[in-house]
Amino acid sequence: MIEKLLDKDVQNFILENENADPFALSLKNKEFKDIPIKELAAQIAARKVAKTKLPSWYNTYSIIYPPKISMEQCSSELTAIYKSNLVSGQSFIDLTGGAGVDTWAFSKRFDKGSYIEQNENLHSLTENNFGILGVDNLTTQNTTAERFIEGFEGSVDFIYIDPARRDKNQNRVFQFSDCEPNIEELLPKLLNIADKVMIKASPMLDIDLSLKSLSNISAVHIVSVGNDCKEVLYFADTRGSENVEFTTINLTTSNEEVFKFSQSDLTKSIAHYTSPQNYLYEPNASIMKAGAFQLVSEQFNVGKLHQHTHLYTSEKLQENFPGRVFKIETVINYDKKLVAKLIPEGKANIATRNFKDDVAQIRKKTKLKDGGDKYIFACTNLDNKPIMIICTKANKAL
């Protein structure tokens, strides 16, 4: 199937279908060049995926996409970057390769690399990538992690693993003990080759259980993208440490927002506590993740407005807050006629934090629609009440 899809014609036909429904493309055909039109469907389809996700594989002509599981689950190109710039040396070894997009961001810091794929098709399809992308410093083996590793001689600078975390039915699993490979097991095994381990697991797995499971873990990386948690990324060594050092940084298309603190930190920060102020501040999705909620009050000098409410106000503008910012307008009970009172033209942003209601029931009652430049932020106060924080996004540069 490879073959055929490489051909002229029918990497013309992809492309200038780009923009054009499956079904309706399947209407008017059966199939094209001897291929049927679902498998050219579904590499349209991933095409449109990879426009945003993998812009070096959408610009490259003749990229075979892999299926539509492999779509989702593979790393985008940004994050793929964001894991190669914190390694290089000579050699490395990513054990699940998969699609091949962090392999192929790894192989631009490595002198060589193996990538390591069990699936036979996605193997032969990604390999045939390799050589169109121009990689030509790795080599590639269909086998498992594991049949790898015990028949592995030598050492390398770097091991780069992505467990699977669906069993096999396809259900979810939120521990690494039930991901494929068993990465508790093995990770003692890649110690013994590699001077450095990173581990791929998926916002889902709990971090303080991860730790707990995982030996010789020295820092993690938490990393979001346009405030989406995408994934926490575990570095094991030979000498681990007792006091894990954490990165998280929220990548968007203007800047980096970067927060590093320590395991020690975080048990020991305070935060402080205060009514709405002046401005209010919301931490982006890799601070929520860490559980950084009393670190964050005390390093960037904002309140907190209740224990279990992570939102927070200052007097004075804290520029370099990791996260959105907003200016408060005023702050009102949970009351549906003073809302349509302040907010007349019946539009508003609303987000809950700590609220007895979710958003459509705040949205039923209030008959917000969503929209405009007002921000609702529905939450519970220090004297356990219902409030609504009306603001509008805050301007940092001022």
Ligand SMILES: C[S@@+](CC[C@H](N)C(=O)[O-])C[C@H]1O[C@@H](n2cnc3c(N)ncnc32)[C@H](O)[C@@H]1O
Second form
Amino acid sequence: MIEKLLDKDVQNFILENENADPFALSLKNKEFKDIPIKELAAQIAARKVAKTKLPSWYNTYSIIYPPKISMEQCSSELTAIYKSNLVSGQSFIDLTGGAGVDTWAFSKRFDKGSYIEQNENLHSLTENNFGILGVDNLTTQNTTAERFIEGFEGSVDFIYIDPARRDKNQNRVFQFSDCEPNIEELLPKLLNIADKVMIKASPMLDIDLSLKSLSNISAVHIVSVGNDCKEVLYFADTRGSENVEFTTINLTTSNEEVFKFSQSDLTKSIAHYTSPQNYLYEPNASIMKAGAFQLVSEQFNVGKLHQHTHLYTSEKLQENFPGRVFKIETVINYDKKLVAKLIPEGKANIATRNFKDDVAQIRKKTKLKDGGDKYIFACTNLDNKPIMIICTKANKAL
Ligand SMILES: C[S@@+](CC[C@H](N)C(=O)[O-])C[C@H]1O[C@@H](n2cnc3c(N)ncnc32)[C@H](O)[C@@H]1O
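Next up, the form predicted in complex with this ligand. The previous block was the form predicted alone.
The next block holds the full complex; its first chain is the one shown before.
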């Protein structure tokens, strides 16, 4: 199939139909140059994903895209580059290569590397794409990570592993033992070969459980893009650490919010509590995932609104706060008449934090439509009362 898809006329057909609806196309019982239209529709659908997720792939002529599941599982170009900038050296191995996005990014930071993938079709297709993308310092092997490591002699600077969900039905997984290959078993073997190992995990995996189940972890990076937590990266080395270093990062189009701390900072920190003052702060998704709820209060000198309300406040603006910042206009009880009086335009962005009703219930009760410049945070205050904090944005949109 790869050969057929590489045909110039076929590639041009895919480009010309870039804006077509792949689903409607796939229903047509046709062929183009001996290729079922379904296959071409899948390539068109994958290009639509690649346009934002993998711009270098999208802008390169004759890339052959892998099946939908691999397009979903692969890293985005942005997070792949973030990871690759954390490492460099002479040699690396990517043990679960997949669509090759991470391997491609790492290949720019090392003299040479190995791409390993157990799926035969995915391996051939990605090997071909590496050639098209001009990557010439990689060897590839269609085998399992376990078999490759068993037969490996020598050492490398760095090993990367981005395990797949073991569950064939693609159900959610919560721990490394639900993933394939088995990282807990492999890690000690990998540390005999490499100085440094990076393990990528889905944000669904619990960080405390992961730290307990993996040996020799010295650092954790929690990566969000546009305030959506995408990846949690675990770094293992031969020494490991009793006090793991955390880096939380939120990559946005305009800036990078970085907040670093150690595991002991996290456990020792104590928040101070206050009722809403002039500014309201909502930590970014990476900080929330890290559970640094006490630490942000301490480090950025902002008061927490309630033990279970992860919103913060201050009198003076804390410009460097890693997250969204709002100027508080007023704080009211949960009262529809007051809302109607204070928001005559009848429109607001509503969010709830530790609140008895959800957004749909609040909209029903207050008749507020979505949108506009006003933000309402419905939450519980220090006296355990439901309140509504009405504000406007004080920092750049995420
Ligand atoms: C999450 S994807 C990797 C995505 C990749 N990092 C990328 O950016 O394209 C995981 C891949 O691991 C492969 N895999 C699963 N078990 C494996 C094993 N035991 N050995 C090698 N590859 C394996 C799967 O076929 C899948 O392609």
